[in-house]
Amino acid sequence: MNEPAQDKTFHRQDLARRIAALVLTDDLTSAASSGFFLSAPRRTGKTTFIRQDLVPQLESMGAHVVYVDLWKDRARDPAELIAQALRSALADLGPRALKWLTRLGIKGGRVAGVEVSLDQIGIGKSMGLGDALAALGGATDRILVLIIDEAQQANTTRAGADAMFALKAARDELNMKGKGLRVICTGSNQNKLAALTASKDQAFFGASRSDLPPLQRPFIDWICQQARSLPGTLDPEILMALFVEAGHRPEFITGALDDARFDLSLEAGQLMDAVTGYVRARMKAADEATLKVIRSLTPLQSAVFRVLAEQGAGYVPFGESTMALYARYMGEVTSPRPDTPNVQQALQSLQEKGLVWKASRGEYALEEPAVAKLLPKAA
């Protein structure tokens, strides 16, 4: 008899239950029906938690969940990724979706045995996102939860921003007439995600926001219990301190354990010293990879990047005082000079290098806020 497969995921089910209850509540004093925004730094386990814990918990509480990752394919418009997720969700329902789709006038083609063309769903097409969600709600007869991972990417294109407004309208409609719709937006950059709720011209202005708690000691204890074939015993106290030093990013811990596991010269009494060295070596290598990109910047690109990092949300790329700051950072280098066309080109290059993020309305931010701390080392 085969033994059950080992679960390789650390679960946070209590946290998932708490968030699911907050999202699905019908408490009239709660803003949950307006949307819920959840942020956590990149590579700290956010997406794993969403997919492995929160989605199953929401489903167990009666919701029908649609998940879309706006970083799944960054070459495609975020609006198209959202539309594709809704198309796939409808196709999965097969015949159950037929009467709702045909009621809305969608026909032609064949998907999952249903005479219907799901290509008609999307921004600017014959069936809008709201209609697609209405069809999903009708076909499932359950409250819908749409989870948009890396939701700040919706603000990088006009169609993406329009999609968010379409979702807001659908949310209002379904919460009044159907079982209801909840929209959960998650992201790796707190400031960029907050921008979707902080301004009155944003679709989800006033929605609830929260930070996902980082992994803590129970995760490290689980790692110590799961770790096998190591030449010695892990010390959870030391490992937890290293985890905090590594910004609560599991990959640095698990990678370091593999380094130790395959270090054939390592003896039992040397394990924790070796793991400490490997964690710090991996952190340094990650920083050096970023520093290599920063050090390769042209003088103007470097000046633009440093001023953006310094000014943060108050950054005005083409202001007179900002141009003077660029010139100051460039020092004796005078070509190309900091003017609007050259700064625009520099910002475009910084986007291509993955250092800068741009919203469709022309706002700029660091792709990774933590990179600002590396700038003194880049000189």
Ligand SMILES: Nc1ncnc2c1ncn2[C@@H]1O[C@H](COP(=O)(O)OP(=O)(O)OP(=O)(O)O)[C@@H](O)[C@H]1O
Second form
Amino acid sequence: MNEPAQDKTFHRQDLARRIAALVLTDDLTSAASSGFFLSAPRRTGKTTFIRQDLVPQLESMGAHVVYVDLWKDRARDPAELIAQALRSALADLGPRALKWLTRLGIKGGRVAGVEVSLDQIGIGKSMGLGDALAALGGATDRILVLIIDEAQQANTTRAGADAMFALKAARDELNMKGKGLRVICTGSNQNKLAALTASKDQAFFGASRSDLPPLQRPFIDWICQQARSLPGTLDPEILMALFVEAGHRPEFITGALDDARFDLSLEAGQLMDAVTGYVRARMKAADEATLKVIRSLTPLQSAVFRVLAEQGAGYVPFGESTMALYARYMGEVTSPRPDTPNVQQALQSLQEKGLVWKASRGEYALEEPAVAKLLPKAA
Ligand SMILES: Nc1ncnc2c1ncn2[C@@H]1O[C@H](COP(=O)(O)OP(=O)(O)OP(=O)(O)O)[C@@H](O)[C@H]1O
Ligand SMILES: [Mg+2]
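Could you please show the structure of the form predicted together with the ligand, as a counterpart to the form predicted on its own just displayed?
What follows is the entire complex, opening with the chain shown before.
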């Protein structure tokens, strides 16, 4: 007999309810209507939580949700990905949307009309993102929630930054008339997300920010219940300690359980020792892969990377004192000289190696903040 299909997700419904209530509130004293920024470190379950728990919760509370992942296709401009998500949301509504699109002056036609007219949506096109959102709001007659996963990517291109401003304008417009628009942005790096909220000239200045709590012991207990085909019994106490050691990243645990599953010489009594070894081996392998990239940097690239890691949000790439710091980190090596063109080139190479992130306005950040902790080992 077939076993019932296993739900592959551990659900956090209470957390989803709490966040959904915060987001949908019409409390005038809450900053939630300006936008809600949710961050958590990489690979800790942001997307899973949003798609599996938060979206259904928001929908069950009457919202119409549009989800867009700006990492889905890194070759495409974030503005285009946002426009594409709105186009598909409108296309899904079919004739209901057509009426609203026509009302806003977008001419469609016959059967394929919706498709044809939707091409006109986007930054710099005849129908802006705001109009598309107004049509969505009108056609659904519901509060709209736009979720932008990896929202920091919007700031890496000019069009992406423009898209965020267009969303801000739409948010103000729809919150004044109509059922309202809430924007939820997620990301894994506080510094990068801060670029969208921290200064007055940013689209989401003043938006509320929260850290998404990591998965905890109930997740580990769930893993222990779900795990099959292991040669012994899992000890949740030990597994939890390993989960914390692995930065609350589920893949280190599930991967190590797989390693144990396929280790055919393993006896029941050795299971937890083996799992411990496998989790640590996986963490070490992940660190080694990054260290290999760091060790292959040229002296100037390495100096630039270290100074950026050290200074974080206060990093000024081409300042006089920063140049002196690069030189100090380079020690005996004097070529290539730390001057503006060479530093610019080093930053470009660091971006290509996936170590550094750059906003379209010129701010830099570590692609992965956790890498800073590895630097002493790379020396
Ligand atoms: N609630 C959960 N139940 C089961 N597995 C989970 C859960 N949350 C995360 N995982 C697993 O952990 C891994 C990372 O999850 P996810 O992609 O959601 O994280 P993320 O924080 O969005 O990652 P990224 O930083 O790459 O965007 C995936 O393999 C996913 O299946
Ligand atoms: Mg994700």
